[in-house]
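In the form predicted on its own, a lone chain appears below as structure tokens.
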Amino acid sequence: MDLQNKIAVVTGGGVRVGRALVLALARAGCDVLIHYGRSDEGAKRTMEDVVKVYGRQGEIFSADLATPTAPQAIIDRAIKTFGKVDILINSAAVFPNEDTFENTDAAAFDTLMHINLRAPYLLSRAFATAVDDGTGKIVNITDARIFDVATDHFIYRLTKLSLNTMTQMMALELAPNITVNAVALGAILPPPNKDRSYLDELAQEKVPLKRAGSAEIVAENVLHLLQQDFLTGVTIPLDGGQFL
């Protein structure tokens, strides 16, 4: 695919991954929708780079994942504004510090499978319905740690197993005119309650290459993934080694 004039959604797009993922498909050529939850800000600012920096049109938009009818939305949106999508990025996710098998309750569960799995389906089969021509690609954001097989993020664990599962499977259904891959995230990013020392402390301990990566290697290779016509249920691990 030529990225030039494409129409891209990206969910959590304001900050962190998502926003390195917006910048480099407006750097590529796209328009994008920047969709957020709460980082108001961060969307707004992340707007403004993808309008004046690279000169592509962008629009922000606000929904809750949780909320089933927040995927057709945020489609109709990017149909509305830009008139048709091309590539949907699969980004926003909920990562919490404690979540275990004994202290999870109902309500934390619902909330992770509703954020981190039914919405990537929802707006899989929202943006399946409204590609031009029938023809797109989607890209899922999950995690190196569906890989190793442990116990700590139990929930969180479960629903990005499932998303890569998800992943082979829409490539099946979709196929031929629309590729689903993914990418899995190792050692990227500091939690929000860390800093960069922490990460390299990490890197130095558990991965093979030495290093942490970074949001900007997140977004090349999922430039990468876009880019391709003959790659479809591929998850490619950024773990740096680590879960080899």
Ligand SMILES: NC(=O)c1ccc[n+]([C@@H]2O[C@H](COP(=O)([O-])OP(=O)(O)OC[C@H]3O[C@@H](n4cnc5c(N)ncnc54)[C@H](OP(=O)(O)O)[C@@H]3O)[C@@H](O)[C@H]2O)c1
Contents of the next structure:
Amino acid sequence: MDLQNKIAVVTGGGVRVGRALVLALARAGCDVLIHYGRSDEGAKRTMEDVVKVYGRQGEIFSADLATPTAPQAIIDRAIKTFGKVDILINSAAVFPNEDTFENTDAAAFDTLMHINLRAPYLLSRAFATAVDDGTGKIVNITDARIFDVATDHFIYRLTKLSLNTMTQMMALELAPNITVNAVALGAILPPPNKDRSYLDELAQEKVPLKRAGSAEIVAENVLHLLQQDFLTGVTIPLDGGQFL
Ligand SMILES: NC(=O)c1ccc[n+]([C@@H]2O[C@H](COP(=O)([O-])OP(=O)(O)OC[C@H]3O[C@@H](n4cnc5c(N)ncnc54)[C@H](OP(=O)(O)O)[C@@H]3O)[C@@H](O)[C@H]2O)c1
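Given the form predicted on its own, state the structure of the form predicted together with the ligand.
Starting with the chain above, the whole complex follows.
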């Protein structure tokens, strides 16, 4: 796909990895619907950069992905603003600190599943219905922990494992009109409450390449997936070899 003048929807596009994805898409020539939850300032700043730095159109739209109506509303807003959609990036997710086998109650389980799995499913369905010219692309942002079996971040892991399997299932379901791929992130950005040195230490200890990644590396690989027309159902691990 030639990304020039394409319309992209990025969930969680106001901050961190999502913001880097929005800016990379704008740099590549896309107009972008920047979905966000609470990061009002981040979303506005990202939109300003889309317009002022890259000369593309941006629109911001807040919706809580825990609610079942949000996904359709996001796609509807993109169509209303830009007249069509070509690209969907499912990046928004929650990563709770306390998420163990013992301490996750039914409400917390449901919320994680709704935001990390149901929302990408409903967004992808709404997107697939809206795409009508045969060239749609979906990229899901998942986690390299899916390549390992462990029990920390218990329900989060389940959501990302399911998102990865859903990537393959949707690749079959939506072929030949829409490709569906994923990137699985390892040590990319420190958690919001930690600084870069935390991530660098972790990378020294656990990552064979002895360095952490960056949001820009994620964006480069997502752009690569979007530009390929013979790739579908693929997950690129972006983990420096951590889960080999
Ligand atoms: N950072 C890493 O190293 C890393 C590693 C592995 C996987 N990942 C994956 O990469 C993606 C981006 O990671 P990140 O670190 O940039 O994420 P992050 O800093 O935790 O930000 C989460 C994003 O999701 C949005 N979000 C969360 N709950 C929402 C809700 N209920 N409704 C609407 N939006 C909601 C947030 O929007 P607002 O801030 O606007 O509320 C924010 O943009 C995620 O899928 C994550 O699982 C990241």
